[in-house]
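Form predicted alone, single chain, as structure tokens, below.
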Amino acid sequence: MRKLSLVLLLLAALVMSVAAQDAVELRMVWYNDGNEGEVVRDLLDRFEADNPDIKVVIETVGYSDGILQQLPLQVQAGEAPDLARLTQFAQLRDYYLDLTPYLSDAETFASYFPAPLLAAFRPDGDETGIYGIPTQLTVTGPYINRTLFEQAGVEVPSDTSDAVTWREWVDAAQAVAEATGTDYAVAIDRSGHRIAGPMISSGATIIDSEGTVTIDSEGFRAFAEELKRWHDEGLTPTDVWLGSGGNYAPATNYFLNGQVVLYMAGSWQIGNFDANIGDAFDWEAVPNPSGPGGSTGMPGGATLMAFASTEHPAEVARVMEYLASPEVYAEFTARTLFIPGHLALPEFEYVTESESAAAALNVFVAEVPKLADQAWALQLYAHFTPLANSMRDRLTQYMIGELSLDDAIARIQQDIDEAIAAAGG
């Protein structure tokens, strides 16, 4: 008997083994703005649990760093993840895998998603791959300490206004800063995607329906010469565009900390805010402000993406399904308090007990149908990367006195110039 025993433990022993060194392990590069890389690790594992033949390690990596600036070198070195979570897709797009060879049921996992994204994937001359799916749906717009406003007796220009202008705003939270002894009235993270939506509300016209793409605009240069005079009178924290050595950085920390009263970030900060603000202060998401072109911010979001240098397409495609079938985004999407980029998702409840997210949620998804036309064509813009790029470091040069702005803006122009011409038009 024992003997038995002891070779069913063996055989046992050896399916396990087996099994382990049969199973695929799949890399994704993620990063995070708040608790979405727990909750996806949890939807994984639970995923695994059913797949025992996958196993997907997360390597999550900094945005800045890991993202914008070491996976597009990866990449183009052949040393691509199986997957990874981005944000600005378009300079990869001829690395990625077309899912469709490999899913179960291509024609319903593409009725999921806005087609305009899906077409957005693709490489030139492709009208029908799959190749990746949105996390979330993002929108650029202010946040405000409200806390603050009341310390101060302020009123909140919003209460009251359904059009208020970014001078409006800065002001108002100027005599808030000033009477509570606040030290920043206003920070923007330093991105020239942050930046857009300010500049189109304040009547930029950054590109045409034929993709031609002009810096030079009234509206574009009152909003830069609105953010120098933030840095020049001192209402916003300095270290966020002059200080962080030529990368994207963001004032999260300043708004988290009490220090400033007005923070230009986005609906991706819900999350963050509601897990890390507990009870120090009341916060809540706000209109964009008004002006010229209107009330708008920019429309963005995370994407998952395949990349087709993958040794296990199709089981690429199963964690992909997997993560865009209806009860499994909707789950992701109640738990990370994200806008979502799903059109069949079943009725959910975001997961929190904060009213103040639950109303920014009601902000931002507010804003979606306010954003307008030359938001939605930058984001989707082939060469959207550099030109934001260019956007942010140029200004950067103008707010420290190195271009004036009439060269910061030429210089814009030709970077964005050089960039098309070097990708082929």
Given for the second form:
Amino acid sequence: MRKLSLVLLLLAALVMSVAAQDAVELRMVWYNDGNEGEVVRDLLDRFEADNPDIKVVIETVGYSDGILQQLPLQVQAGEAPDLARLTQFAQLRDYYLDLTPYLSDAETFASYFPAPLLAAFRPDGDETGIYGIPTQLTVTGPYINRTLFEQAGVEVPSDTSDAVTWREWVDAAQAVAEATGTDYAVAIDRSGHRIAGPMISSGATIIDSEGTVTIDSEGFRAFAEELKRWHDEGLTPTDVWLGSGGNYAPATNYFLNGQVVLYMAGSWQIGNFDANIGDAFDWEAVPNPSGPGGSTGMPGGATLMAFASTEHPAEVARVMEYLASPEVYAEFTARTLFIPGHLALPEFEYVTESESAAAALNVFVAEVPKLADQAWALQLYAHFTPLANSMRDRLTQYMIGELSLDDAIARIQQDIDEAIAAAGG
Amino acid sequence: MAEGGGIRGEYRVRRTLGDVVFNSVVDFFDGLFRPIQALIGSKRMPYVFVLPNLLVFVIFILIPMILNFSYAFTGGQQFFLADRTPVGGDNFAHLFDCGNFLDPNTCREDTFWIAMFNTVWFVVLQVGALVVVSLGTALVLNQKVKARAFFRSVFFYPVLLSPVVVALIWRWILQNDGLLNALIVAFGGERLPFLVSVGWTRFWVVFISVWSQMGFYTLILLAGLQSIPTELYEASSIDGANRWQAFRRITLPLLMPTMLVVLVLSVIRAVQSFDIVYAFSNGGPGTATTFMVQYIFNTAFMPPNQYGLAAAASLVLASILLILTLIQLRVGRQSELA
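Given the form predicted alone above, I would also like to look at the protein as it appears in the form predicted in complex with its partner chain.
Let us now look at the entire complex, which starts with that chain.
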């Protein structure tokens, strides 16, 4: 009997090792804002248990270095992973895999996601291809440290008004910072995407319905001057914008550490704040400030894209179908506290006991209908990455005095015109 | 007797093993090269021996150089050369399209000229400081001071550190909430904008690169100092020369060949500065510490990925380095003749 057990055990081990050897290994490049890496790993473990012929290796990288800088180079050099989670999807539109022939039900798959988003993934001339899935939608918007407002005895402006301007918010935050001895009143990530919403709210018309980009406008100038004022008057941590050279830099840690009263970021930070602030202080998401251009943030999101250079398109499509299936997507969304980009989810509840997180989700969901058309147009614009980078870097030059605002605006216009020309546009 | 015999026996075994290994290696190469020699003749055999190094040179130096040269005359955002559009000298025309070469704001590619001027001041300040500090340190370490070996190690230690580690450590020390500002605040002072003020950041970029490299150049100068015969100093002392005179008339002239090596190496390295600055200030604030190599890196590898323009800029940089090296070699030869 013992001999038989031993033989069976050996046979099982042999079968398992053969199966493991036969498994197709897919490389998926991933970055994390919060716990989404753990969640997707857990979901994929279940997928692999049901599909022993596929193994998905998650390669976790930093957002700035790994996703913004290295991934585009790897892709252009023909070293793309099989799958990657990224944000600037327009930049790599010529390198994605059309999943349509490999999906078991392409029509249903496409019906899960907003058509304009699927269209934005496609290269020029393609009107039907399916190249990826949005893993979440995001909306930019501010967070406040409500505990500091209470300690200072300053009223939160949005408690009594639906239309609070940037200036009113920053004045209130400054009063709070002064009363509580907090280091800074306001912080905003060093990112062209992050300042685009406030620019549009301030009345900037960066892109028109024809896709023409014009930088110089009163609204653009107004918010550029406001941003400079924050730096000149010591209202914001200068390390973020001035001390980060030519890179994206988040100001998240200042908010997490209670060093700033008002922080302009976006919905993707909810999970991070929920996990890391705990009960250190009460935090809240508040509606985007208002101005002549409305009250808009910027839409955005992360997408999971398949790359055409993969040697295993059928297996990639199976992984995509699994992650896009309503039940799996709903679980991913519920556990990560993301805003879903899926149109056919079953009813689900976010996995959090935090009232702050639930309230913040509601605030950001309410921001979606307020997003300006121009904000959507910019986000889906093929040259938004070079435009956003130029806005970020040239305005930094303006803030430290290397350029006048006139020169900075002229340079941004020149940069984007040359980027379009370089792309053959 | 038995013990001694044992030792001799072990020695014999070891030698035999060594012989076997040596003979095997010789036989292997003999077997490899003899047919080649028979084929091409003994006169051409030296080419076979330099072939491995030549291959490394061709793959890692020559081919990239040719590729870089080719990219410089193409446009577009395509990565592979075959997919790119020939544009003639457009990239060079773009770089040199300037109203006034001394004012980068009048240039079409302003960041190229800002990076060029930044590189010039950095080379002058960094190399100047590096040579002076390294020479001073070498002179001190050449004296009979206590714990001399310890101090030599201390000054050399930063050379062993990775440039990224050096940059990150200094960044943590100097950031707004860093160690140095904490000390300043603890002593009742105000925080200083070490990483966000143009002047401070430039100062620290020079300081950190000098600190991290001086050990290497100190070692070279120390070797130069130790090769000066002590009899010369004894003779000068008998003649009544003081220490300054001995330094000016003996040390400096005899150290000149070593100084020239230090100068050539440090200038080339300063012009190529990238890693420490990239990790420390990333070229900021604004473009205050953006040097040529970072400009080339950003132009090529950040959207909109202008590989052609970056390749043209790197050819300009290579030309500058070539001219500098030729000048230094000429000066070196003249001083040798003198």
